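Presented as structure tokens, the chain that follows is alone, the form predicted together with its partner chain.
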Amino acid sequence: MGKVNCYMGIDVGSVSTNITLIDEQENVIEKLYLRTEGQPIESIRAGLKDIYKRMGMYVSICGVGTTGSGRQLAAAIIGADVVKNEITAHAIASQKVIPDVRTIIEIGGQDSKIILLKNKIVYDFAMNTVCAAGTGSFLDRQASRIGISIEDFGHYALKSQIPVRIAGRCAVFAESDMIHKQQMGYLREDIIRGLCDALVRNYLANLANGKKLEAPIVFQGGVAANIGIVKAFEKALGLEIIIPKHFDVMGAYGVALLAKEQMQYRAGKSKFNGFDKLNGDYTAVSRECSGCSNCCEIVQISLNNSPVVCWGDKCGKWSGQQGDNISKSEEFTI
């Protein structure tokens, strides 16, 4: 039996890593959800390790996107074909499954974006600029804090009767705000729909400030998984929600996609350098260059002590050439 051609798609985000594998009718065939825990590249390996193992033997890559914060190191350690940002990733993955839709609401680790479509096209996008309130890692930390898992969280809010008011406004605000609440003798359920309902009124009033959200409106990103938040946006909405199947690993569908697209229209071969090379020893070095008076802080990822990539600079003098080793040069101060 032949291998399946198939196209990953690989999100590294600030909280997860995600890998999605589609086949040429763009089924999703495989996908992968793991924690980045702060090491990208550690779990990049980690995640391509798992579905060589599980998937290696039946399948040939033809394609690679990487999207995420991460994206361009992913890139610069597999081989893509496609780097793309995660908002235009979303954007074709929700078309993809939900070909209408007009609202997308996307809330991962430490970004919250709200996407709007009108005649199937982005039209308007906007994102947190200066507060992480309602992500996932805020909720992560209160849901630690209260004691229980954060799988558990969404159910916990659906048992509360009365919600509890807490201030939203601000990450920091809504965590003393809440102890204090704790402290008061407030039960916990209660607590924990009104942060809840308190994440999606600043989400609301950050994000979707003064913009107009119709449905269908589509949910994704890892906090769709809580059911407390779906039910609160639902209230604050009074419209319906849609989960995606694989809400989770949206960003890597929606690249995947887009590698493929990318294959079908370049035909040529992949850039992916294939699963044997990840066993290679990868190692990071930060500098700051010495070079001008903008002092940048350059980045370079070395495999086996050779250059693989560098940047971080804004004159182009290193990223343009990546085989030069910072560490040995000159211009760095150490």
Partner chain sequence: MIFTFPHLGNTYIVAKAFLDDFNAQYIIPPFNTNKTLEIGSKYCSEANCLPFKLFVGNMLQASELGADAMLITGGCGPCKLGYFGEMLQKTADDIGINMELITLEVPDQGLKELNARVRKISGNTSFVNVVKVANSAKNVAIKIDNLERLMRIKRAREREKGSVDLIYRAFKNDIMKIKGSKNILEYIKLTENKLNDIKLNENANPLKIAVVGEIYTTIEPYANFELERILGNMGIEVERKVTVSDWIVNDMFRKGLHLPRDSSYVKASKAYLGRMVGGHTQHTIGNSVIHAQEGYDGIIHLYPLGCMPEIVSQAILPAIEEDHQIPIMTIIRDEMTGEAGFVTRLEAFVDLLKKRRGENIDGQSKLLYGY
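If the one shown is the form predicted together with its partner chain, what is the structure of the form predicted on its own?
Left out here are the partners and the other molecules; the chain alone remains.
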């Protein structure tokens, strides 16, 4: 029995690293979610080793795409055919599930996004990377602080009869107000429901401010698993919220679809380095280019002390360079 042709998508974020494998029919045949824990190289390595153990004997990788804040790093390590930003990856994945989607709400571990589409084209978007209120990491911390699991958080919210109003403008105010309401003796479920409502108000005020949110609305990212937040969005918008089956890995799914499309139009084999290249010693070094007044911060990735790729320049001078040409230039200063 021959191996199944597959395309891999990798989404490396500050909180999680997600990997998906899709087949020629664009079905997700394997997915993986693991914590980045501040070590993206190790998380990529661990994730791919896990994928290899599960599927390596049965699949042939025909194309690879990377996205997320660590997309360039992942592309350098594994050899990617496509590197795309999160907005594009999430929009592609949503349109695959809901072809006429008009609004995408995406809330991950440490950032939030809103993406608006018309005629299948992204025409507006916004990202919130400053305040952590409403993100997965903030909800994780609040669930731990009040002594419940994050899996039960949303179900507690649904038990509430009289939600308490919580100040959700920022993470610090929200946590302080929750503590204050706990000290006043309010029921835990009413405080949790109040927090869900507050975080949705914060999202709509900051990211959707002035934007018209139209149905169908797709909610993706790890926070989409929180039924309390989902119901708060439906109440605030008066519209149904759609949660896709693979809501937790939609970025990785989208870039896997893009990798498949890319390989259909490009002759030749995938740039994928293979699972055995993961055993090398990868390091990242930040340098400053002195070639002009921009003084761009250049990130250089080395394998076993040999430079392999770099990025971060505005002019593109170094992004196309490989090997020793990178480190020998006098325009780099550490």
